[in-house]
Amino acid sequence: MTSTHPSLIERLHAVVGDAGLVLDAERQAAYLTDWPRKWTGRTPVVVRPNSTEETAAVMRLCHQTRTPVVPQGGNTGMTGAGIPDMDGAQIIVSMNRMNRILEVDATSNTMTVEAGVILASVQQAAADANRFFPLSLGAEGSCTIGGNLATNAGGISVLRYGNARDLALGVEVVLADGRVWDGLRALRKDNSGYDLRNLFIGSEGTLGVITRAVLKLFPAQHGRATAWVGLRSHKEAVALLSLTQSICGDRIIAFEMMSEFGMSMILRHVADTQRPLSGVHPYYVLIELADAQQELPGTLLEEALAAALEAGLADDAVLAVNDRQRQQFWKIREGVSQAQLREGHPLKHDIALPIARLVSFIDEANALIAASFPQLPVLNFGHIGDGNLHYNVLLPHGLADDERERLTAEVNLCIHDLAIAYRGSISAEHGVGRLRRDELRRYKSAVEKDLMRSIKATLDPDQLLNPGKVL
């Protein structure tokens, strides 16, 4: 954008009014640091669409005057997919505005909503229909349904219900240029084709806006039971997970593995946290069950839990008797984000691997990362029950800003190589964005690269929607 700043406000402020566009500093604030305040950018403004209409009006304009578009749900993203540059020239369209729920359909186990509606409206909308809708992450009261599917969200509960992706039955896409893709769809099946709407959920908003989607829900949950439980080491947790899944199968929707280092780090920066078991323990794991019926998670988990101990595959476990001990094992799993922020300068690893691998990477990264970089400790957590590992080195404070780089990009290369080499990926749930965008050229195939490339060009030939994020 150039020196049409002025004439292409007012032409933004024609189509959505004084309510939609936020123009001065003190406003645009919120709008233009990420939340983990790794990345600040600047915009001329922010446009806050109120309808599908209004988006795509604004699209034709920002492709009329080769205007670049940063789209933005709850800003609540970890690699700075939502954050423009500092050049001054990307506008951010919010969908903030766009936060009605539209439709609750019970005996289809369907909602419909708008992007802008937060995670946590939608739980209580399917609560009160007496249904249930599983997306759960610690931001879930910030974050938009939009955001979630543009970064195909994972949260706690994908080991049985699956990430973002396999929680949408349709979408509505508004494209570069303005034309609006209705893929608002409630089917279960459709086989009529392409399937565009995977396309467009993971996409980071690189190919399209999402302003409109329809979510699978399911039974309500009645019966729920939640356990903490003490190991050896991370070679207990993942039999563990073997076992439970052999005595609870499909009723697993949370298997939360933790260190010792991440439980006494979180003592210490989380108020109000406390250990649930009354000794100290190399590793923990927080289970959880639900199930339509009311008295069988408790059941079937308890006959885990002893069964676990017989074996030898956990040294202590506290079944939660209230709901208040639930949310207190849950609050010790959530705050790990809070205090390794406030412990040191994490570099955050999101990775995703086999399972059955999992134990021989953690062996081999301990060893790497003790012997090249022993001055800095390892916070090993995830939802290793979908083989997602948080893997995470911490920096301490204070460092100089070329040693931080320096000691960043060493770490990032050594246990990325390593999830790579045991077939992993770089991102499980958290994206690309800018984080993540160069070292995917290092680990995407050729034939990979290439085929983004093209369907980037298609969708977007004049690099508007999120220039320098994903590719």
Given for the second form:
2 protein chains.
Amino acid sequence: MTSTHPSLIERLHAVVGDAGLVLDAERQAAYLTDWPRKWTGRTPVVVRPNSTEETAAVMRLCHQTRTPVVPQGGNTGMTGAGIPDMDGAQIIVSMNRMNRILEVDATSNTMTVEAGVILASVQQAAADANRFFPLSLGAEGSCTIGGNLATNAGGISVLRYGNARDLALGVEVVLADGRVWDGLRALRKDNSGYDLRNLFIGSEGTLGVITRAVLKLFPAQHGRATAWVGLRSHKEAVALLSLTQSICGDRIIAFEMMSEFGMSMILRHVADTQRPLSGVHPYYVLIELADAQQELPGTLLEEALAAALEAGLADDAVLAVNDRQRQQFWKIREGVSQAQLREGHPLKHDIALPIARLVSFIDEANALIAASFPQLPVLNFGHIGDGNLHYNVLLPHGLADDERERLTAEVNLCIHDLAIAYRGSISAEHGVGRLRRDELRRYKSAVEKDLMRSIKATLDPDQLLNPGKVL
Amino acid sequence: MTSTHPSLIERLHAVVGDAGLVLDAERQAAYLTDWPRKWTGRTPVVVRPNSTEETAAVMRLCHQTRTPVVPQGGNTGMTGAGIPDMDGAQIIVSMNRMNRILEVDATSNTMTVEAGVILASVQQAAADANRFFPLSLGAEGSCTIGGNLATNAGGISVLRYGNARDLALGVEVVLADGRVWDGLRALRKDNSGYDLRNLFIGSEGTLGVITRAVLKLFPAQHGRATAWVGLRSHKEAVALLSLTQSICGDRIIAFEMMSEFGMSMILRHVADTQRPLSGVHPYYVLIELADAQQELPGTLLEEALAAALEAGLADDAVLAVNDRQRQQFWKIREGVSQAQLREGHPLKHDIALPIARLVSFIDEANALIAASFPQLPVLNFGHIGDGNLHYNVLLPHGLADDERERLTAEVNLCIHDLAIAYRGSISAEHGVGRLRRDELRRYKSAVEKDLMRSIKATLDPDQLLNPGKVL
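Taking the form predicted on its own as the starting point, write out the structure of the form predicted together with a further copy of the same chain.
Expanding to the full complex; the earlier chain stays at the top.
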């Protein structure tokens, strides 16, 4: 165990007080293991600053004592970015006390929040002001907006509203040396200098600690329509996306695909789920439209589905008749995460592709897996509207550790080499963290790695911010 | 005149050939004076590479010989960012030969272009594929998409579609030393590392030369509705924006305000313009809605206008009955630039503010100008929906140079100090270039200037890229 500077904890205590320090092992446990239970680390102390000033003072102390820092939000990440290593030298700076909504400005359509506000609270505060905050993902009840911005979270409405970075007008960031960059702007246009905001957003805590943000709000969506569609293959899914866009415009907020393999797995493992359609189809699509007008989404989606059935792109389709049914559709879609864990050990792949290349990617990946790993089933689902495919491969439970590690490495290499050959990304929305760091080194060009490293060296010359992540 | 490396032009010739070099003064003239005719510079040579490889070879030569470079697009910028200084040492690298549209992918909703493609050609190519590329601004017939990205252009549909940076999925950039960063991705999600794309976009050619881009396309907007509204004051304009958003959702693509002072000026100076409404009103707003559905925008806009008249927010309103009338409305809006030049010497201010603070900013600015410069009329218009105000102050023609310079400095200081006090921006969409460089130094925090300078030093250590601009 590396040693922590002797007076550090005392000095941190002077900044954040008793409520701001977590020293005992039992209370630290929740901060030290990530949500998928893939990584566990050790830390001398979890520090919970209560303001930007306290965060800055904490970072100044860490800078003076050369103490490495792991910033943490709701600890719901998929790549281990928020977990310290096992050396026990890295302190965790948790933002979970900075959880105030500072302002909702319905005229400007903005909300100013501290980094530790839970995403669901942001959504609720927007709804309370008759506005809409579109970021939405499985962990929304426990993830924080600061974590969403640090990882540039995606989720289910990217097609219409973009990723987390597109939903923030400004951020405030505490730098590695404790200085504060005040980029907390509520402006929809600002061309006065370099875009620092987007550099910090998505940098997974390796360039600075996001402490506050100004978020974009949208007009409330009073109308919503959701359909479940049965299809012959993934090829029809991509064609159906084009057809739906041509009829419904850009008010499609979600376009999610799933195979029958995934569907049957969910029906087996997730309580209170049933088939929305009477028949069995090789593939399914969940489509959701939203609009300020109440009636419109239903009318348009019906029109699109009729055209799809007519054109032979869809084999069967049903429109949710009420909110309960709509939630049942989503329960299926969201049941994937749980079901796959019951079925096996999922090797998750978070691939992004140009939409026009999805079909051939899936065909080629299926052929590769069938040839090299004929015993391994493929669970293939995702945000097709964004070109984001969760092309997961299931290992059986109970494999020996070394066998599981060997297969993981081989399958990842196979899928990720193919994604790169298709000019895709090996991390669409999950980020890099610890999970994809070595692979990033394999796939990024020398120029890009050099640019990233020199920016890191400029902003964090002592490598104190989230060491061992991303780069 | 600073000397150019003796063999440079010969070596450039070996890269780009005769067609790629402009050496004679007459042909150089169009590259050496900017569109508002505010800046003129000198250059030993204008180099026009025909490919990324040629651009990279040119930059390598400039790097080897320590030759400063001014990248140039359509030369329509507002801040002198594309014009060299008078020393005669800076070479111009014009992208105007790299004007090919490389791919239109209607399934992925993307278009891949070279940097020198004219914006109007991008719009047309999208329309030809039954898609929509929303970036639209006065100079669209001559500005290039590379210049739009380098300056993060705004224009008239930011409210709905964002700025230029929001419309590019990927860019390819030649760096200061001639290396090429291949960020030419057609992905809607990519969290595999730092967001380098947004660092180059909006950096006004000071961090790299954008050579190609993948642009986002949208479903074709078959329906469009445009209204001209007469109002009591700017206060009603902001309230009308909220009301229109609540009824029409986010399909409002333009929400433009203008005062009667501006209107009467346009009627005097711009041919074929007439009042859309019979009466005279202190303020006017142009609202435009677009949607994939043909009928919807008209129906919704009518509903919004009826509600506005009912609520006393609008005094009169007219909906364009056909495309000709719609163009007449826009002709008034776009006539401002021309009319103000006839009326005086406009001191242009490109202010961005939180939308809720527009009204009090205008009130306070009017009071300040009336108190300190009672002889100077204010021409106040802009993209209200984005919080972007062109708060221009007109100097009379024929002032002595020193008097004009004194007034310019005093008025800018007054307006820009106020904008900063309101947590606004002194450059919403025009950029910094040479025009606002000194002011940027005044208004940016020490931390922000330090971050910008260290990023510049990292990416362009020899200060060869567009020296004297932005920083």
